[in-house]
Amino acid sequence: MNILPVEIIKKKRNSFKLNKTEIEDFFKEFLKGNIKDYQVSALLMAVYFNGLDAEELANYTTTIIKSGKTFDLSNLKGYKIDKHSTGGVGDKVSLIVLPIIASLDIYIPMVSGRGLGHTGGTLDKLSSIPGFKTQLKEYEFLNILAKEKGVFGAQTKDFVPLDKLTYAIRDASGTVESIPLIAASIMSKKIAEGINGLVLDVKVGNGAFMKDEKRASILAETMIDIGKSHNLNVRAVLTDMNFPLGRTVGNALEVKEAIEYLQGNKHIELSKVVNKIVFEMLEMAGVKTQNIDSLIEESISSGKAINKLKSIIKAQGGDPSIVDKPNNFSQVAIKKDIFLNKDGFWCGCDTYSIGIALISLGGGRKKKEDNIITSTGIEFFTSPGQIINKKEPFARIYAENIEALNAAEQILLKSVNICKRPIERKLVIKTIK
């Protein structure tokens, strides 16, 4: 090894610039075996301080674009698009917009993460599927890609095998606010998918990283520069996180959400942010219509998204019976309702707690080596800024033990405010190109 991992470390730590072979050979060497998981996270940390200038962040993320394989799609006739959310609670957008996508013939390859943090992640919701198949071979990946326009997929230790790594460290390091290792993270695997287009969900909120708009705009903005640099044509789409998305919290949970929604069973609020995703997406794919809402429409009243998602599912492995009978593949041991102590309207909510509920009942990680328990979950019968009646159920909480369902409902019952007013909620907050 040529390089000393400490002094990197150092320059960083003391705010100095790295340059292109400082960052290709500390993580190169990290690679081999020869830089350790806890150096890299010192590196992370001072990163986390310090941040990355415009060159150290294009040469960060075109070091792990060459970590390892990438997509070549050329083959495939057509526009290639994909969405990728920065993670909230309860967002299973994923999940309805691929189906909705692929069902009108443009192709969407999504390679997804795990949970990270408080937040869900969309293999995590897959892999409650009975034989879902996401470590797909890149083979597989992309003869399910070209057969059925859409598919999830996970990352393989060839591709872009740096990001994987990394991610990991992130998330037990404390360092996954950052905004250029986030924005490296994903944009390194979005530019490797080799698509033409590319629609971000920033979300912005108590639930999300980005607690503001200022924050997550300037996030939003380092993606889109980095696409530019790479021929990657990008939009970002800020949304509120202030509270839990959809009906549910939890990776079956929302499975059967996502499944409902497709088969014409909309929460109001998550069809706002999914119909903005998907109009921005066609937009970008270059669908010639007067009312790219009406199309979304189609898409589902048609039957087309559902049955989409039905073939994908058989595709990967999965049982695709799931989607008529949604109910049979989230059962636990313990409900319980939870009701509030006074009426009013549901006006605030602490919504990094509600993810770290799920965490308590198993469905999400303490630490990276952590199995989940994919049956448990939280589903709410009230909306945000809808009224509350204290003597009817405000959630369920779905559980494998009682000690889990305790801790889970404790911290339910401090996360939610009831005000005598209610509120006026913006999902959808703006849109940069």
The other form holds:
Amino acid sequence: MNILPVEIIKKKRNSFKLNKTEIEDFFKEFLKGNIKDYQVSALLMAVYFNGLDAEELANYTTTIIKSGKTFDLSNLKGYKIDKHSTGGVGDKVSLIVLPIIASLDIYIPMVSGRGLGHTGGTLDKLSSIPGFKTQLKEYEFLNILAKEKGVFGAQTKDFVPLDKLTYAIRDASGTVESIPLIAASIMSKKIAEGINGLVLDVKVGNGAFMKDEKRASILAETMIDIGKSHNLNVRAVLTDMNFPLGRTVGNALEVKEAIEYLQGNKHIELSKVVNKIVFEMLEMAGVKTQNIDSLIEESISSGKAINKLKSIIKAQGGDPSIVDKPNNFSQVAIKKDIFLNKDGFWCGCDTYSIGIALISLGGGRKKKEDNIITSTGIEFFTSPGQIINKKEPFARIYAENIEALNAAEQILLKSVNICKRPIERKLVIKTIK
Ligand code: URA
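To test you: the structure above is the form predicted alone. What is the structure of the form predicted together with uracil?
In what comes next, the whole complex appears, and the chain from above leads the way.
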């Protein structure tokens, strides 16, 4: 190795600009095993504090893309589109959008990540389905995409391996909430997929990495700019993450909720986000119809979307019978109904803490090697803004042991605000193109 990793770390630590060769060489040597996780973690922390300018970010993103193979989808005729979320709590939108888009005969090759920080990850949710495989070889990913129009993939040792490794290090080293690191992580995967269009769901609020609209807009614009320089058409939708999204938080619980959604049992707030994302995707794909909402509705009411999900689960080695019997899979040892001590309206939530409650239940990681318990989580019986009746259960906790359940209960009770008046929520904040 002809670089001194510690000199590169110190350069960024001292707020100097890294050149292309330094960025490429540092991560090339890391991939070869010559640079340790703790050194990468130190560099990422220096980036967290000192940022990357546009040129450094472009070089870092390209280094991630080139760390593995990229997909060539040119033999598939038609528009190829994807969506990606910047991370939320209870965010199961990808599990719902993918089968809807694929059922409308539009290609959606989706590469996702596992849980990051206090937020959940699509890969962890899918891992709750018995047998379901996301670590696909290139030919498996492409064959499933060609046949089903949709596929759920992951970063692998061949596809954006640098994102796979740095993602896990960021998760365990407090370096997630950085605009350049999030932008490079997301955009590298999406550019490497070989798609034509991308819709980003940029979460804003106390359960998101971007706590306010200003930072969320900067993140959105940063990703749109990276897309432009790689000829990828990108739109970003800013959506509210000041409450958990939908009825459930927890891997298997969220898969069940997504299945029920596609069977017609929709949580209203979740449907506002789903419909907006699908709307933008269909518009980008050039779908000409007066009423995109009714197209989405038809894909669900006709059973096309749920059948598509079933068929993709089967194609990816999973047990498709969970679609017919969602209550039969992933049972937990203990369930407890949680009551609040006063009546009123659910007017505020410390959503970050709900994400932490899931980690304390074993549904997320404390260090990068941890195995997660996918069956644990929280089910809410009240929607944000709605009436809380102290005689009726507010939520149910699903746990594997009593200590974890007690810890999660304490966190949950502290995270809920009750007011005298209902609140209005704006789920979709704005769209940036
Ligand atoms: N999703 C990603 O893929 N990466 C991030 O950094 C955040 C969300």
